[in-house]
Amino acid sequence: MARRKTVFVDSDILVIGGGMAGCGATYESRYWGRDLKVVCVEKANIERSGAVAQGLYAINCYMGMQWGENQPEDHVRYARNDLMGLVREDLGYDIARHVDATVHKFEEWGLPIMRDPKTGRYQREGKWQIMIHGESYKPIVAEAARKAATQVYNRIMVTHLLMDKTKPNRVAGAVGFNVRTGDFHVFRAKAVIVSAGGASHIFKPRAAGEGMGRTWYAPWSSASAYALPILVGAKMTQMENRIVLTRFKDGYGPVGAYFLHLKTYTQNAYGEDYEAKWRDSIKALVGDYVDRHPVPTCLRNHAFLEEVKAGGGPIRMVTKEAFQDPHKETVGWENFLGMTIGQAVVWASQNIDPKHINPELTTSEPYVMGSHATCSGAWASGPEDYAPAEYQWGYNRMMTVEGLFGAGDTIGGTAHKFSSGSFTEGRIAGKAAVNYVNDLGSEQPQYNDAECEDLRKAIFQPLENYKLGRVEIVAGTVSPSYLLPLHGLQRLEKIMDEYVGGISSHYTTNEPMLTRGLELLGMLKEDMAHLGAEDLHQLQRAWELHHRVLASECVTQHTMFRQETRWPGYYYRADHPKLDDADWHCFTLSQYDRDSGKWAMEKAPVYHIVD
């Protein structure tokens, strides 16, 4: 370990994560900070990293203001309705008013966007979606970031943020290691923008055994978006707001395009429309939210789950009618070729041709992310011209830690960003970070050498644990001296699944279950000191597990704190089964103290800015 090389990198702005948000942050930081040193660090390679790595078939957030199709206020209303009233309207409006300009840049850079041959407008798939030929979506966006950055560091897993030794609540950089060479990297920076990925694989997935690793969201999204800010005491919000998705069974194939473009619909095992019969019972739980249009996603999930529990399953999507049209059949298959080719393979293996058999749907395991249709993430300062005073304490998208910004999955309260909105939020954060650095002037945050050395030892300790413990191995990969990352991951997924509202408990939990879940998570955290890593690949898995466990603890604390069932269909508090607007029409906030390991919870008000 003594021979391991340490690489020091100085920057004005450090962008952690090279997905859509990170590329947006890097691009915009260069635009406003022409003379600044902008560094982007990514644990994979930004050419094909992030949640849109393999491409997309549609951009899901586009207003179409140039044609008067939608206005930013419309998108705020849409997101607010889908999240049952709880969104940061200032942040959502801020993204919506800029997102069209972002999409226009994508087209200028070479992204093929389909157009309606009659109107010349972008081809719509839905009210907010436009259709693209997106196989090269990420490489096109990454090229702009590569040109903008002073330097991009690929294959670096960032494990911790560094704090300023002269000002305790100010960020000073980050540390991590090269997953190929094992070099230790110290990034010193005046401002840091966290734009890493959300959290998949914190709940046990439906696919196990031969399908282990198959998930709906990117399996490499290991909760770094949350763990990095949590560890330095940044306040988090809405971490209980996990998402459960209805998808084609066994392959996680997307259903939205089928509903929107092919005009398909669902029915139960007996060919009946089941959603209407659950409407009255849903209204008893959540009031008139069920009467809104469109019906919130979680409530449609709830009807699905109730129908299955009542014996009406399996639920199927009716595709046989649409697939009789050769054009729609082609679109249906191309939809998978562009995003989820594995779904077509699964259907082939199960003798399912959607032209002749209506395929089964199922609900996924829960995921936590701030860029899709949920609101989990860091609590951030809002735009100067639009945010209420209580939502402003500094620069736009700066967290409650000075100099620490976020975008994409990292920032909470702003649902329905998707790829274009995440890039846009990265641009917003990049511009604000440049302003922060300029205002800082010659002042340079100072990191603590001793802390840095302690982190270096801690980061590589799993390699030492394995080297010392492997001689005591008793059977296969089982050792009395260390815990392999895979075993720790399976233990985490089991805890979250059984106690925090996963699939095996039918998404249901209560205070006693959450209390026991926290006890078991605490025991897992104790054992994490004994993680063993055979090589650098396993070392990366070890630190991804650290990030997942801390984010999971945060999810559990938030779920315990919110004493209502705000989003039936995503999760249920059996001891508080109804929505409670009188007491819980609010944001939940948490703050972690890494010295004591304690969490502080509080409420924050929801301001409705848009009528």
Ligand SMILES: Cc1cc2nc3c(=O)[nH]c(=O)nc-3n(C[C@H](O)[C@H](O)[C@H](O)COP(=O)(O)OP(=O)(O)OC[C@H]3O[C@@H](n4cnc5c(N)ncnc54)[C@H](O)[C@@H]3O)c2cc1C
The other form holds:
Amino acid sequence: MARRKTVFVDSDILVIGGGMAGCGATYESRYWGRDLKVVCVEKANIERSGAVAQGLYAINCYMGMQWGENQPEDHVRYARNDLMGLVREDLGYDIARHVDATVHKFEEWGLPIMRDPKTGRYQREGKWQIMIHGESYKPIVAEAARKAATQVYNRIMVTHLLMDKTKPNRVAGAVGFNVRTGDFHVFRAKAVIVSAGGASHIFKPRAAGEGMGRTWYAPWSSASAYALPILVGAKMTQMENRIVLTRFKDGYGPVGAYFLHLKTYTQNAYGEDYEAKWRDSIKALVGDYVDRHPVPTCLRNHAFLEEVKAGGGPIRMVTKEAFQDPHKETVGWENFLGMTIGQAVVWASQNIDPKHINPELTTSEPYVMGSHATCSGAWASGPEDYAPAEYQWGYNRMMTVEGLFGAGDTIGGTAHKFSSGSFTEGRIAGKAAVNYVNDLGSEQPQYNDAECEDLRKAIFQPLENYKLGRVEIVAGTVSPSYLLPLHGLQRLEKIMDEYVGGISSHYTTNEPMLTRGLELLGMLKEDMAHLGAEDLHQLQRAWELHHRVLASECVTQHTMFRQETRWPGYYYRADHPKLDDADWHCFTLSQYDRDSGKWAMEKAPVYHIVD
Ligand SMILES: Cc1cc2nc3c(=O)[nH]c(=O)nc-3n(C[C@H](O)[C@H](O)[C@H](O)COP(=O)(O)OP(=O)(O)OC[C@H]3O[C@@H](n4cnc5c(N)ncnc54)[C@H](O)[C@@H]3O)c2cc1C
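I have the form predicted alone already, so could you send the form predicted together with the named molecule?
The next block holds the full complex; its first chain is the one shown before.
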């Protein structure tokens, strides 16, 4: 094996992933831990990395408490309703009460936030959203993190966490490799904050082949946020709660601003309003959630899917009326320039001018994340002053592994935090991690050298596999000796799509399908010992695949465990087609045992703290 440089880095607090949550964690760790060594490690470059690099022009979580617009309790009620009753109200409240202060900091740091010229208040796009000039958002946030960090390491993909050899169930650091130089990195830390984003590309995307990179959630969100904690035995929650989005067809262009600003609306292929037609059948499945305002996201998806199945597709957004107004027409196009320029390109390439043609909508493939209208992620301890005793085992946002914290998409149970809430949760985790490190005093977790050496070999093994196997290439890139990361990814997406409720099965699954899905995932895991990587770029893809596969297994286990259909429109358990509050008004928890490869599942109670 080629000799590679090993770089050792010591830190008090290690932040993994420099997206919104990671930048918040780095900033706040420095604020409370003036003398601590705070290191942020990012697989891309924090200047532009993370899901916000897809582009956005609104901050989707702002209370507006200074103007009495909303209170934190209102946000908890909103998220609870949207998630059909199941959110960690303690965590959600904790974010909501601090998120305005975060947004004010963004403005102080130079983020242009639009204001209503008459009232002087931030310009609202919706009840929770305020309008920004998004282009400078991430660089401004990254600058705060860069100034706060002892050091930021860009271009390092973290592959594994390291555990303490002196105390069981305590984290001691992490390892990874530089995706440009191939150096092996060993990070020693007293506390680790995982903030590595959500997961796209675990279910087969609608756009395959030449359009493969086009997904709604960022293609670089590769499930590390889940796989890293899962591998060291941290408990996960609500991993079945994947999200499906209704978006403009083929470009995943956002629809929210069209509804809100342009007052557009949807129709079936025959020009009819279809949502009301499905109300009674939805009520039979989920009870009065369908009468709530706003109607939960998944239920609106459900009406859409039912209409298409009944032959009423394609569903279209009625833009022809709004686009006759030149101002609205400009707003409609600008909406994509800031967020999803690809949608404008798709329309241009398909001769769709929304002034003359009502564009089609479709539902996306499922994604796993913790910050949008969905709440998959790690099970975390809650705030000391607000969480019920059962949700507290130490420090705020600490997972069930000692010294291991999380924020943003990483943490489960807290939907609707979005970019500002993720940064805020990073701040909360950062402050708690500083307290943890201070309480640890001079005690230093110690990783196991032999384990570290084994990981070094395993991490670079795909390069060796390729070197040996390439002489056996039989056609194109196919060799009987290795599996390329792309081939492994396509196999994963097919398994998840067909057995765990993706697009090709109309988001429907059942116990026999999930059982088969798990068998096939097991075979894929076996074959992944033979992953081959031609270069460092493919090596990154290989480890992203490892992370995606483990997260997928977790999703499948959770989907099997929850024997109800709680979120029709996100997925369906055909063998348990209704919401079942008597048995399933609870959180699902999983824990992975890496020695046996087995999963343990349990239920945890839901506490309604806000009335
Ligand atoms: C299309 C789209 C539109 C959105 N629109 C809005 C909007 O209008 N308003 C709004 O407020 N929010 C919006 N969001 C949501 C917002 O982007 C997310 O809520 C937020 O970015 C989540 O923060 P995070 O830190 O958890 O993840 P991210 O910001 O995605 O950060 C994760 C970071 O971890 C890094 N990373 C991943 N794996 C590793 C690894 N193994 N090693 C090292 N680094 C790693 C990634 O490169 C990334 O930088 C949108 C998201 C998308 C995808």
